[in-house]
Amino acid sequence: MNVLLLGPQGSGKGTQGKRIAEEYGLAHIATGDMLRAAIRAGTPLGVRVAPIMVAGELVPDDLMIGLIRERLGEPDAQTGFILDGFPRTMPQAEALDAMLREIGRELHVVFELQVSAEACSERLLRRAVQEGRTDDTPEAIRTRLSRYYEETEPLIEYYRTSTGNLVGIHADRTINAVFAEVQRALEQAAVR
Ligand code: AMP
């Protein structure tokens, strides 16, 4: 099976993206966890991305398709993955579709995590504090959130016409409560 989470920075992607590939031993492919390493790694995609990163603002799209096209390739990802983080951009969505093509595979779900801005904004604020990141300044939270009704939201229509496989997840609630909606809709998509 193969799934992607759509939603803001602190509707609980990360949380829930991990949870459902460990339960449904699917590859996680989470592009924010991936660049994060590269950065530390210190690599040349990572010394490249690091100021965008901590500016709130999206890498482009040409290194985000390039790195997603070869991570889609790995043994892992061949039996099922989980997409968190990718695609954010329009022109993201429709590389992705096109890769999807080549190699003969489909989205299953898409699930949009729904929870309201300013409800993301008091989580990720509350994020920052706790563990003392601080990259996740208020400004940047701001603009991370803002590119991601700008360029990201749209991707729920695209994917509501294209797709007809779009779940939207009432997401301001418990990480259980969540969780349990999304094995729901897992399981109804297995049995389709
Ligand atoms: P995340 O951990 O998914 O919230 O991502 C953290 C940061 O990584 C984002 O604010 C972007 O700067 C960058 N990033 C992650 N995925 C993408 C993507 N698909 N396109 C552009 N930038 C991305």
Given for the second form:
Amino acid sequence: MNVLLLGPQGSGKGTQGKRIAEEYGLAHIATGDMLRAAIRAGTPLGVRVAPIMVAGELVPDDLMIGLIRERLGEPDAQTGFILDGFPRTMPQAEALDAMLREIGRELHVVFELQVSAEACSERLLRRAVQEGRTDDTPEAIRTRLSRYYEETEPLIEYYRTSTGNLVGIHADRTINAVFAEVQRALEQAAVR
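With the form predicted together with adenosine monophosphate done, generate the form predicted alone in the same format.
Since only the chain itself is given, any partners or molecules it might have are not part of what comes next.
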């Protein structure tokens, strides 16, 4: 099963992605985590993207597409994956579709985690303190949320019409309540 998680930063994509991965044995592909690991390791990619991420901007499409293509080729992603944090723009969504066609795979379900901007901002500020996330400054959070609504939110309609497998999840509830709804949707998708 191949799953895509859409939603603003702070909507719970990482939390739900990890739970889905554990429960269903899927590879959790969290692009933000991959980029932060590259920054910590001081890799050429990390050095290149660090100032972009600190500013709350999006990493260029060509870098992201290459990163995802490489990750989908790893053994643990062969039985299924969860994409968390990619795509974020229409060109990325189109490139992802083309890439999946090339490798003979498809998205089985696209979840839209629905949470207000205010709740997302509060969650991100709390996460910044708890996890020591230097990229979660109030200014960077405002920039990322603004970019989400401008560039990523249109993907919801794109996936609703192009795949017909978009599922809205009310994510402004407890983690367990959200996960229960995700599980019901995954069980229905598996039956199709």
